[in-house]
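Just one chain follows, in the form predicted on its own, and it is written as structure tokens.
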Amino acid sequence: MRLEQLVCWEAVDAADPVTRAAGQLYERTLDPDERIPWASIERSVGRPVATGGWHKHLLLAAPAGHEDDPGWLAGYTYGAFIPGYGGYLCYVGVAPWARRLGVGTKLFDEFFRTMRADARAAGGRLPFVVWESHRPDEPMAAAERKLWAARVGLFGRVGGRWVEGVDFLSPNFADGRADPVPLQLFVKPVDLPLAAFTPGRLRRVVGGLHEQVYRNRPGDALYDGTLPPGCRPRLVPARRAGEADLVTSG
């Protein structure tokens, strides 16, 4: 299969198989600790926006004439742009059958035109997009270390760039008494200037993050814990997360 023949599309129906499918791949593929129950997706499959609310999306990708055939699912994303912030990408899933296929890129590439879209309908700009991944615990086995890289390799073809020297702590979702996961955050530069992302700016975002979706303010644990006094982080090249000898800072 080449890449010009994948199709991606809004899942409009949570009901849909290959919607159906799309929640069995993402609980296969996340760890339960790091993601939120399915029936929370599901819910905003199909709803419209609410006036000044997030713009949900699930995207779907399938090779072309597959699109309604569960079993030819090649991954999907989930997020939203947020007004008056920016885009967030939440989730992304590739088919353990699909993947080094182009399948990550083509979603990513869809997921920045959908954002690029609300912002226009918005009135607004796309400051940026910006996700999470999880880097596997030190010490990386030989084979975490290969998937993290390539990750990290998808995330730089992309255009994303990684926060350097912030680990972002997020809720462990499994067990809301253990310790929070230490999260690396990656921007995608939109309608800014990389120039424009400034230690300053860089603390906004990641604090906006925390605002926006986690709901956590400066004062709380995890906000104070991800930036702490004296954190300057900095957008550099993707693969320097991906470095086997890195030391993370926050």
Ligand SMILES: CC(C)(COP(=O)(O)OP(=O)(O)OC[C@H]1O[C@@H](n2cnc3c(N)ncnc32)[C@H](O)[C@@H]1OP(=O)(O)O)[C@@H](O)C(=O)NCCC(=O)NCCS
The other form holds:
Amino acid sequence: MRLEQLVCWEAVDAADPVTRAAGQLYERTLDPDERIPWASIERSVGRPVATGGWHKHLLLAAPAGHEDDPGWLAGYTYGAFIPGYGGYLCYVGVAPWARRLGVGTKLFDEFFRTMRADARAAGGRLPFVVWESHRPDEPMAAAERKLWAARVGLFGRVGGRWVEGVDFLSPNFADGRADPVPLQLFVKPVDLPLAAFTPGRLRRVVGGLHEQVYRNRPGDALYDGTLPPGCRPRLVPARRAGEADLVTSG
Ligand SMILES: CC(C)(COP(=O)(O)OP(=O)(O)OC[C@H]1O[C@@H](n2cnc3c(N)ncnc32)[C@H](O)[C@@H]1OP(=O)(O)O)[C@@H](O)C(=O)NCCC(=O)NCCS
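Since the structure above is the form predicted on its own, I would like to see how the form predicted in complex with the named molecule looks, so please show that one next.
What follows is the whole complex; the chain from before opens it.
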């Protein structure tokens, strides 16, 4: 079954009960070490874009006719167009009752459309959209393995490719003193052809994510740990992120 009559729209009022429901879904579906406080996301809702700044968007989805009912919120995604860089999808989540019905796919597609519109409005192109995901440590519990398979399946379905060869070291948001959290990166080429994503170009995409989003620069431990000398990232089908995981688990 698919939710054919699914509506996606942009949240413009942080106090709206449906926006609040997105916050609850966010906190329920992502581990604390993977997420920033919802308040930081909420603050961007309905705010004008500063000149040259990020174009942030919180997109919501619900079955048609139920857009005003927090109980029917099917999912959300949050991210930004970063001028001079590309699109960055920070988070996506689908309510447990709405999974495997095409909601995640629709949210990604709507996010890509929004990124293209932002790039055009800024007078430029959208080279790519990038996003991160935390692959659970081995050995994975059955539920973790299922969720990772769902993520990788969704990422591939929407045209994302896995950045093989990179563990992106991000800070642990739940505990700033804990070890960094290694994330897997996924890139959807948009206005740049796939062949343009050479290892050198991918290093710039990965380094750019550190600089733009995490404010890390070459010489910082997380930046240098992510891109050690000799690291040659390449874009491969998203499903390989799942396969690599099966290989290392023996
Ligand atoms: C991952 C998640 C967003 C998927 O959303 P969804 O709405 O269920 O995804 P879709 O229905 O659009 O599925 C798209 C494809 O993803 C794959 N997929 C989704 N759920 C799957 C599952 N449980 N098992 C295997 N593959 C799955 C399939 O390839 C599917 O296509 P198909 O149904 O035609 O086979 C959802 O499970 C979720 O919110 N999980 C918790 C939060 C989370 O992990 N967010 C991602 C953080 S990076």
